[in-house]
Amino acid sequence: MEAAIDNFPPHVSRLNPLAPGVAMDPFPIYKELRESGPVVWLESLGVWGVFRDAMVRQLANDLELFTAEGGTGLQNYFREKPWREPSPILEVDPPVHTRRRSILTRILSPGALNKLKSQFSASAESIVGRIVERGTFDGIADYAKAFPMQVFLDAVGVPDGERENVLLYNDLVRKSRTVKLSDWDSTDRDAAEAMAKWIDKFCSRKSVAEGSFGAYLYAAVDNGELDEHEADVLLRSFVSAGTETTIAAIGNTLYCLASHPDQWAIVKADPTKARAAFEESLRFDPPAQFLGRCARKEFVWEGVRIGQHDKILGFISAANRDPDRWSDPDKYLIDRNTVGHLGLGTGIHGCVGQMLARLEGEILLKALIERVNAIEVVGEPVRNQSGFRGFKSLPMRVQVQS
């Protein structure tokens, strides 16, 4: 049952930080909610929200009070059946989580990633070469999306013919993070049913290329570390999480650099700072705006009574601009020390592929920085209206070196 009305603290807000229009610029609302109290009842969503660094960090890491098994988005699996089987890595807790994550960590080891560098670099050079020839390009379709949809899905072993379906599936994953299933229309429900069937059919041993990350999952089955179904659903998580977040993060970094010429000048003078530019973007404007948890039991948190299985959303973007944690938090500064930001999560549920995402972002950005003098936005960007904060379209132009 929802938190009882007589338990409400003074910190009640009718603001909806997940409303479609808010996606254009959520930070003023985040600031107001962060300052309103440590735990806020979001009346329009029927959930609790926390917006300060310390509170979001506790929500992510305190396994005695909070569980991921109720879903990491807005939907509460304790009270509403999910549209697809919960994530086998993000929406489970130890000890099951520990066993599965250890396998993924081994597959994505530094040694495995080092073997991909030359392939990634060649692909990045090819993508940037096409952009330089044209002069104008879409920062998402031609750059941020083109790269992970090629190099990452190659590494996972996804066949070319299935890649557009990955994007369609991701659209539904993104929607499910911010819209309760009970509010989906018939079109959404039909699409969800179709894509759930597709992903279940696609994610299998026979779908992945030999020697790929996907194939290594099934090697773990053969070794007795996973069962076949676990490998299937872990492959699903690999495919979805490894594309959506990286595409948004690269696009957001591109927009940050185009919108801050002084910061572009810094990386242009020293392209080795491409990684720092990507990292600061993850702090300044991360793709995942929030993480969801449910209360394991009834308890009092900062004077607020939380009911068992109540949903709490921790707003990563608000925490990443908490002035109690960061100096000049609303400025994009690539020379700042970004250690400790929450852009890729924290604790045991922090992004298992974060080093791969960082490698992709660094290589692709460095290839662009080394080839062009300047970048600029030349049209109206189109943002995603729900789910991960990023762009659908980002019209840009490059000024090529003479």
Ligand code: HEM
The other form holds:
Amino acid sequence: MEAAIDNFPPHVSRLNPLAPGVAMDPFPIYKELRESGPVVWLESLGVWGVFRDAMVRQLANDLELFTAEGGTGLQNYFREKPWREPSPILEVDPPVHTRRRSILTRILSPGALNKLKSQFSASAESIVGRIVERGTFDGIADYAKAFPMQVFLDAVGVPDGERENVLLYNDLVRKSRTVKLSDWDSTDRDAAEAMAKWIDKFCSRKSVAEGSFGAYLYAAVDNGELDEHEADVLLRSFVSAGTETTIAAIGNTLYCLASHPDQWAIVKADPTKARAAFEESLRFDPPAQFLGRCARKEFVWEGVRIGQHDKILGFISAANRDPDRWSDPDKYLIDRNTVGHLGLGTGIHGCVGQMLARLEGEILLKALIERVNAIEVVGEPVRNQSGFRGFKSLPMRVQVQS
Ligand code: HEM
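Write the structure block of the form predicted in complex with the named molecule for the protein whose form predicted alone appears above.
After this comes the whole thing, all chains and molecules, with the earlier chain placed first.
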């Protein structure tokens, strides 16, 4: 790679921040890479990496230099065939992006979210009720996953019978973000083929419930704002962007609170701080570890020559702990001012579902905090090995107030 050789040695690293082995604690590696230079060639991945707050922010916001159209994960669509039809919202630039985004923003308006609150609260109460009855539970299967799989997929309009497929499909979405297609084994490839068929069949106006976010997409077709295929793939975006991310964020917050008793004491004293606890976990340990973009043209960035269409990963998780931006960055402190963290992205592609995700996190966490005295981790937590940073399982116990 000419671009890498030009800059050798200061900006080349053999460290792989996405290696499965670093999933349990990637932060020392992020620190080393953040300190090693503003733009680092990640030899093991064949991409550039930026790890500082200002650099990740520029990567997401400078639309003259960077495009999302080469894919926002590890794969580079300018150089390899995309594993699926690219995201119709995240992996397109303006003006197409602007038009589609305005429709999603309208569907996810504060008014629409307000209508979901009572349903969300009822579901949270019943999940927490079951946990309290049992005492021990899995923080992911019984809590973090149970909630979005119910309330979010109800809101999108996904029928109950299809929800297991949503999880299977999302396993592949996760994998595709961090594992090169060339490293997928035959089981992954077969699964990808089967799930591609499922999602194509599922994503249609016939599948979605009346009055749901999905149905509003097809209403936009009827208004002439979208074509039918755009609505189908935007429905896919709802299904794939809103479940795994939220499950991971809720699980990460639960783990943060269980492993920081001083912070648990703060929310226990004032359960309205559940939202702040969720927000700080999006800074401290965000599910989307990075956002990917490609260079539109060859240019020099902070003294480093970037080639046209080179892939650059902006590590959100590293930027969110940049000491030039945050004081005590490695501490989970729910009373801090978290405004400006990158856990939900930034700029035109900043998470369109963020208010919904916050609502889910707040309602579910508050229901637990109000009902129980203490939470503790009682077994070995198992991390996801690819895709979004979160847990596969989190064995926990609650102590209930007498
Ligand atoms: C806590 C949970 C969530 C996290 C951590 C999260 C994270 C993110 C991040 C980091 C981005 C920007 C990606 C980039 O710039 O490359 C993003 C974009 C996006 N998110 Fe979320 N998200 C969450 C929940 C949701 C939900 C619930 C939905 C659906 C309602 C959703 C739908 C989307 C969509 C459609 C985009 C692309 C927006 C665009 O390109 O304009 N997300 N999300």
